[in-house]
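Shown next as C-alpha cells: one chain only, the form predicted on its own.
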Amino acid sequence: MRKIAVAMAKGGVGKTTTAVNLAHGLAMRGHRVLLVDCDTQGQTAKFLGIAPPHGLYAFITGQDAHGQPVDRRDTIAPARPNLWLLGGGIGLVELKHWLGEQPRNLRQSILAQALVPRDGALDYLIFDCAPGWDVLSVNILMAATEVLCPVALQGPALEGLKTFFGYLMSAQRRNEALELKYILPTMYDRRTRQSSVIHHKLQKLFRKQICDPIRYNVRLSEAPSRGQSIFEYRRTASGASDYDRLVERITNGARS
C-alpha cells in the first residue's frame, strides 16, 4: 500500500483539488483508495458531495463529539466505487487537543498505528493535509511514505515551498521512509510571465520530482460546487487531462 501526503505550508495552492482528483482518478483505474481529510475546514467531503456523520476524530478516539462510542468501521464513508473517505472538519481541533494529551513518546505515531488496513484491503492512502505545522501534521508525516507538494505558479510560491522543506526535514529525522516524490505545479497560466518563470525555476530545482503542470482551468473551481471530481463534472476539460497525467505518473511510480 502506498501512502501519499498531499502537503504544502501555504494555503490556496490546490491541495484539496489535487487530493480529491488524484484519489478519484486512482479509484477509476481500479485501485482501492482511502482519502483522509486532515483539515479542519472539512472541504474534501464537500468536494465529493457527501456528508459523513463521523470522520478522523471518531476513527482515532473511538467516540463522537458527545463522548458516545463509535465503531471505527462506521467512520469510513463510501464516496465512489473503490474510493472511501475519512472526513475532517472542526472535530480535528479536538483531535489535536487529544493527541497533545497522549504520552510524548506515542503521540506522534498514533495515526500511523491506527491506519493499518488488513492485507490487500487498500492500494493507496491519500492524505489531504492542512497548511501549518502541529501535532496532527507530524502524525500525517509519520504515517506517510511519499509527499506530493502542489506549488501554485503565482505569488511567493518558492517561499511556501522553503517553509515546507523545514517541516519535511524535521519529519524525516523521525520517519526515514518519508520521501519527497512529486512537485506538482498548479494554476499554470501560459498567458502570464510569472507562471513561466516559476515553472522554469521548479524544473531546474526538481528535475526528478517535477510533474506536468495543472493548467489554470475554471472547470476545476466549478466542480466542487457540484460535489463532483473534474472527471465527473467535465471529462473533456483541460483539468481532467492534466490530472489524468498525474495519475499516470503516480501509478507508473509504483513500477519505477
Ligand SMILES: Nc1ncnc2c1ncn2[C@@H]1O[C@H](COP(=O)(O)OP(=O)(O)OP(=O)(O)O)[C@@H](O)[C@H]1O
Given for the second form:
Amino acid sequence: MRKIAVAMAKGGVGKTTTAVNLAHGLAMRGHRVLLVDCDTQGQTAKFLGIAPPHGLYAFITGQDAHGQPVDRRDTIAPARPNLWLLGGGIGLVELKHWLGEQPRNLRQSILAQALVPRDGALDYLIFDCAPGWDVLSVNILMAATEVLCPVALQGPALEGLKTFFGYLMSAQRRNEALELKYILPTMYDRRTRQSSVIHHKLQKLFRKQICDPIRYNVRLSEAPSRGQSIFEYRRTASGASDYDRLVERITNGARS
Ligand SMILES: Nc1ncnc2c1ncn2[C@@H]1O[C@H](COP(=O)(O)OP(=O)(O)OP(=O)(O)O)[C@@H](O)[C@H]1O
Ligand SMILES: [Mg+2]
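Having seen the form predicted on its own, could you now give me the structure of the form predicted together with the named molecule?
Let's see the whole complex now, leading with the same chain.
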C-alpha cells in the first residue's frame, strides 16, 4: 500500500483539489483508496458531495463529539466505488488537543499506528493536509511514505517553501521511509510570465520530483460546489486531463 501526503504549509495552493481528484482518479482506475482529511475545514466531504457523520476524530479516539463510543468501521464513509473517506472538520481541533495530551514519546505516531489496514484491503492512503504545521501534520508525516507538494504558480509561490522543507527534513529524521516524491505545479497560466518563471525555477530545483503542471482551470473551482470530482463534473476540461496525467505519473512505477 502506498501512503501519500498531499502537503504544503502555504494555504490555497490546491492541496484539497489535488487530494480529491487524485484519489478519485486512482479509484476510477480500480485502485482501492482511502482519502484522509486532516484539515479542520473538512473540505473533502464537500468536494465529494457527502456528509459523513463521523471522521478522523472518532476513528482515532473511538468516541463521537459527545463522548459516546463509535465503532471504527462506522467512521469510514463510502464516497465512490473503490473510494472511502475519513472525514476531517471541526472535530480535529479536539483531536489535536487529545493528541497533545498523549505521552510525548507516543503522540507523534498515533495516526501511523491507528491506520494499519488489513493486508490488501487498500492500495492507496491519500492524506489531505491542512495549511500550517502542528501535531497532526507531524502525525501524518509519520504515517506517510511519500509527500506530494502542490506549489501554486502564482504570487509569492516560493515563499515559505524553505521553511516547509525544513519541517519535512525534521520529519524524515524520525520517519526514514518518508520521501519528497512529487512537486506539483498548480494554477499554471501560460499567458503570465510569472507562471513560467516560477515553473522554470521549480524544474531546476526539483528535476526528479517535478510533475507536469495543473493548469488554471475554472472548472476545477466549480466542481466542488456540485460535490463532484473534475472527472464527474467535466470530463473534457483541461483540469481532468491534467489530473489524469498526474494519476498516470503516480501509478507508473518507472517514472515515479
Ligand atoms: N488548477 C486550478 N485552477 C483553478 N482553480 C483552482 C485550481 N486548483 C485549485 N483551485 C481553486 O483554488 C482554491 C484553493 O484550492 P484548494 O482548496 O484545493 O487549496 P488548499 O491548498 O487545499 O487550501 P487550504 O490551504 O485552505 O486547505 C479553491 O477554490 C479551488 O477550487
Ligand atoms: Mg485544503
